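A lone chain, given as structure tokens: the form predicted on its own.
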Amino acid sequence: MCDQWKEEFEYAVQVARAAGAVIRKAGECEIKVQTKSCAVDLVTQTDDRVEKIIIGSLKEQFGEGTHCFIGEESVSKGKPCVFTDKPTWIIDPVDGTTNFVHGFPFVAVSIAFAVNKKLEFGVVYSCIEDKMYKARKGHGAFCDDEQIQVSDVKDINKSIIISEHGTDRSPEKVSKIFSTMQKILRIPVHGLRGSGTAATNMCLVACGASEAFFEIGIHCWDIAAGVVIVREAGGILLDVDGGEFDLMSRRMVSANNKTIADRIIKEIEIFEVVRDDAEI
């Protein structure tokens, strides 16, 4: 029986590792920084170069025109974010660019693959740590070759929760983000954390180091690979309003179980963001 998408999955692992090596080497050299949407939304030449390497490698391996691509840097340059039923790669070449610029040691390559708008596998290579997180639908989640699973904590008071503050620094959004964090800290929880990379945050939930990660304002390329890894590790994904998770909505709660997720959702102050697939 054909093991569907196995070849694509194994190649994605190879490509992610090779991309991570490029990022590590670039981190040893001068880093030239530009901005995208605002002064704190950073991009480097490495982001662009690594995305081109990843997409070029995939096209060469599987044939030009056979697959679709959603890449962070391509979208930032004006390419539409179109999610169809066709085989689609969703790529964040350098998740944690601000970390990369500052030498903060959490930077990840994130590669996901979807067919019929359903995520089939995800690969997250935390390249400074040299940890390869990976999962295929129905095959479990792994860190390197060791299977991982979410924690069994159900008591919110015994949890570590992860969140990020994003790049939109408008007073209204900043106020709601930090109000939410304050309310969660006052539950109380054991701690509130953030690695600076959504892909890594999701992997920390998947391996049981944290009970949940939530954020409003993330993008599909930040979390697509992590979604598969969390699910295959036994976790769940929800919208921040408690509804069904939507990859393009830019709103997400990932958690070890519904008890923890529901408790966090009670405290989240929701604000509006533009969907990734919105018409420009």
Contents of the next structure:
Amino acid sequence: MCDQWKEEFEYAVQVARAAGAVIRKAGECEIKVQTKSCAVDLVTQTDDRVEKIIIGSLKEQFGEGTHCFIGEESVSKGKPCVFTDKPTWIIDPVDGTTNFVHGFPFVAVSIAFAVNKKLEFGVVYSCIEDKMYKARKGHGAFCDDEQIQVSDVKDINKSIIISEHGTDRSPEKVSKIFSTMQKILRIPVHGLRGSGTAATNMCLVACGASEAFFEIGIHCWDIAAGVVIVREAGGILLDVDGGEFDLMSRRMVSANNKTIADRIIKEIEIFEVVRDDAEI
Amino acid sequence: MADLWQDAMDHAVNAARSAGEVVQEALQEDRTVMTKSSSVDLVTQTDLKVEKLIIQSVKEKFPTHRFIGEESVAAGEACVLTDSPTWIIDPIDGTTNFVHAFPFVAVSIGFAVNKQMEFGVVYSCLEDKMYTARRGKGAFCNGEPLQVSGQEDIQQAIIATEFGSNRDPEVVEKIFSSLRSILCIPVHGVRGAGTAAINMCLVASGCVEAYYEIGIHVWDVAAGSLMVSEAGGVLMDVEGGAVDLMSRRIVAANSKAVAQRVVAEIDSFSPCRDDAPLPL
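Having seen the form predicted on its own, I'd like the form predicted in complex with the partner chain now, please.
What follows is the whole complex; the chain from before opens it.
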């Protein structure tokens, strides 16, 4: 089994934990909120600060120039989101910024690493819960020290499905999102849930608490780490149209198995989103 | 001055904690699922076992007290709140979550005298969070005082709600219509833990600004209602009038302003009351 990126993996876990501690501390003080693409797309100084800490720390450890970085806040400030074959870190410093602002208990640091555009490992630190989810390709998925596995439910009527409303409030998109959710609820499924963070939602699929999580509108940094965790826990990733999963497409279905994934995909009303790697 | 109901409250906390241990143990085993009013209204042996344990332990210590328990009512007992000291029990709030090991499962014990809530205990057993509230003495989580959020601007709010277990198309339509109206105010986000008791504790903790639902039962919200009011929040009916714990409708919020703004968007309906006489 390949141990090539073990050092990077272990360092990522350390960095995620340290970043989580910064987030927890920041959550004790008043949080100043700014907005990005719209009134409900929130960002704080903690998001910026934590991303700088993570990237700075990784550059120091692995040398500047040898590795590339795709970070949510760097991209939102204009850095192109370019995914090459080079070793690339894909970072969401605070996944669940809205939750963070409100003290809602799901906030995650998400760090993934890809080489030749293939995801090698992922770390999601749910820092309020103090749960470290991690997975390295070929080595299984873990929550802290316990190995985790997706649910074995094949009957859609016995499933919990996760999705989110996202931050786009444009009427046509909201209509499609709601229509999809309503159809899925009425299959019927056991329930619909959402933690407010894509990274955490994927970990909930990986540990078997939910059978599937799908969303249109997420970004590569929200899900890259979760992709490895779900796969290593025995789950699968697909595009919302049933085709191959594409990390930069901003669309994703993650599920415990193909039966559940296919059944969900039948109900999804697809809408257009601009790819993460589209030219600015 | 001695608190007349302190003994009862201490007993409730102990009973909730013991019940939580039973739930945790049961999570290690297979959870055989049965259904009640519909294919998605779930109950397990653990629900029944825990309710019996709680009621038995209370009867031993307080033989004259009365009970309203979810599973007892499901088995045919009348759901009547008199002036007598009455324990209002949901042995497992979040049974669907429990079945899936989704991380929010609560034991909810409320206590009313002269139809007024005297204390409430909600034990979120997978998080090991013991929420308690005593009338006139505040609300606490693991000993730390709770206070609702100070945010009165609805556009900076997170609202909690649930889809419930009624899959009747007209009901689902109304639920989605309300949800969409609220989301598009716009609010920061809509969340749901999958259990009414925990959703109310999230209001009391300041993590969300309001929680509303039509379709809950008195045992889901009795304890949580005191939690919210003792943390400085307000309770209201979904049409803006006084809250009625038997009506199966509730709005719990940090403030009247937020409550009224939420009420303005709710497409209300009237489920069969908890205290409706049983059909002959």
